[in-house]
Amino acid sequence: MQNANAPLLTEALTQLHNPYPIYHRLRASDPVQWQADMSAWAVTSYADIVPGLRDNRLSAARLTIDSAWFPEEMRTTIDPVVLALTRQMLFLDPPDHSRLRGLVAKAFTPRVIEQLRGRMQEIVDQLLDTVQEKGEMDLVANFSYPLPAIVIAELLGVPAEDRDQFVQWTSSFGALLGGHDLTVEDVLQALLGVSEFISYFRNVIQQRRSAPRDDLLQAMIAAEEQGDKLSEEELLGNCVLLLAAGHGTTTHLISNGMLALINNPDQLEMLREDPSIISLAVLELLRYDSPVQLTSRTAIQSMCIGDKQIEEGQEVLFCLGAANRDPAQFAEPDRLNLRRQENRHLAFGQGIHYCLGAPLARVEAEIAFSTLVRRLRSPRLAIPETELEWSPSLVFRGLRSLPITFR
């Protein structure tokens, strides 16, 4: 039965500073629950979420833009952009997700990220010393922004000195991905952007193709010059989700991570005086505050979830945010505890889907909250948490900038 009386998702979501609490409303209520608002199911249970993720009647092909909407004149720029970006992993189902994953994972493998460490920690120790003497920074623009964004930049081949366009151009992306409620107008505005994206890559394949390098993006345009791998659109569209995703959660997480750590400082000593539980607290950080709130699906055959049945085309919204604070999986889950033993948490997804970058997302982490705990001294929020800004965004959940200061 659909409960259209129950608490929105999207109070939950709206709820920046603190989404958390209504999560827990809506999971006591019924963890399986119909958004009249968003006209879909949302589904705030760990034990509902797994398999659902894990269940090939419900498919990731969810991207639908009409460019019917749009000025004709529009369409020509708008349509190749539409059909790079559902050619994305994200939006694929097997067999051409397998393909396209296949493609692309041995670039994030745990044997490859482990060679970048000394990379890493050389990009973060520089990024510190900007600012160490002066004994503030802005965490985001300074520190948790430019480091995963020169890692990916290094690692797909592309400049790291153009990074600072990509910040309008994964803006784009992630509206696009992070919202039921945009205007044709958002959507336009979204795209074009997006094209501007495409339009750079499309650039560097063509200085590639004459001048090629051995990086991840050589491989991919080595893979769609072979024709039955990959085609333009797969190599397009992939290169603007590698980059967008490759930099704007690792930002969220190390940003969200700083915070919670700053307001739990005998967390943040615990982990200053025992370095040895970095990837506990790394998996913990993730799970406490999670980059990505949420992730949909589409139904391709009627099915149940939980005791609700699911009709074919409807829409099913994974809260992961919810299913990371579920105390049905995790013992005092509001409660930050870097020694957490127990900790399958799904900031990174479930199945198929699972993050292909979550192995660099770790290694990210762990070196800069390692380097950032040894070397900032007293962290404190540099204004009130409460003046602190938040992406608004249903999907991502991340700062705008978090001002601190530190000895």
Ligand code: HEM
Contents of the next structure:
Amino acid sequence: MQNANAPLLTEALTQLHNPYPIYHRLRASDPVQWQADMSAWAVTSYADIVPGLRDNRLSAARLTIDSAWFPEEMRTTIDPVVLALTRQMLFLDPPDHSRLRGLVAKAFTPRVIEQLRGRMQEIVDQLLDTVQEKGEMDLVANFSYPLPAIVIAELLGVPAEDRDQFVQWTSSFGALLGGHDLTVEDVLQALLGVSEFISYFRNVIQQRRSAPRDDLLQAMIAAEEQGDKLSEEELLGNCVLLLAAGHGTTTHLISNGMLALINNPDQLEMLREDPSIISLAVLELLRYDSPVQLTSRTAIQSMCIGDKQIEEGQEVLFCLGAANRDPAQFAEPDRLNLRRQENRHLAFGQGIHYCLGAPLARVEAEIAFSTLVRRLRSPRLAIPETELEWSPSLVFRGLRSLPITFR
Ligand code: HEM
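Just the form predicted on its own so far, so send over the form predicted together with the named molecule.
Okay, now the whole complex, with that chain kicking things off.
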């Protein structure tokens, strides 16, 4: 089971500035190994993760919250939240997953996303206009946080002014997904946060029923009104999912990516001199420091991954961040190479749950990075890199702030 010389995956939490050496050591010692402290298998090799995420013996229904954990008087608040959360497509298997994904997917076709380009460029330019003269900013607070929040709020059709409220709620949702070793109290706090998120959507949806508009939310409401296509819990749960998934991850991509460019000035210069490489560059930034480092599944029957027997009911942690640095798949995996070809990174996952928002996130990041390198000359860290604060999560990888200076 656990190789005596291998680090534990949870040691990555003590190396948040650079968890990659730990992944390399885990993979080299055994790419599929039991983590006693997490009671789960950790898979760190690209070759095992790709088929694993495509295997229907591994279920995505992994959100196990039992309302019996909570005091009786809390249950009327908590039960509907748990119901809505478990109806998110991310936690469902076919056929429910296929039905929900099909309903929402229409809003995320590359064609629809291309039409948003102009508006995204406008938001990017407005955000940079407010800091350009100052020569300094917190890239997270001033840019990488508001940009995706505004874009997803507009796409979904909720007021962008409400976005500051989404932060708290999104982080409550993230705590459920990203936390390990959560106490019942932690879970309760997170669920109460998500419950406000759900109440917010209940109100917005109520208003919409009397004053319809033409956007993604309206399309989802129409499906719910037809009854058999989308239940109310599914509508609420998936609104929360879209807003939460569409925002923190893209924030992390932009700030992790900008840090990588600042630390690799030759690459930053290359992108400035040749903006035509932007699509390849974004794929590489996604691979190099992935916003989602890990996802999990539960075995619904016994099976093998690599040479290991996984028993029914066991949890499997697929370390996407480790796969993206696997030397068997990527030459010089720890080097940022914006011209990297054949970049089949796993930052958006793999298989039926492959990120629905990937086309949106890619276009958003292309516009963001192209504009950042064009408009900000000589960007530098404003504080020593050792003082940067990373979110303490094995799932989401992102900076709390990124103070920079520029000309
Ligand atoms: C850089 C930004 C993003 C990254 C790195 C990312 C990453 C991921 C990953 C790894 C998964 C698969 C999780 C799993 O298999 O368990 C996923 C699923 C998903 N993502 Fe993203 N995501 C990003 C942006 C977005 C955006 C902008 C949206 C929506 C607006 C979005 C919506 C979703 C949804 C709805 C799913 C669930 C799909 C399903 O279950 O079929 N994501 N994302």
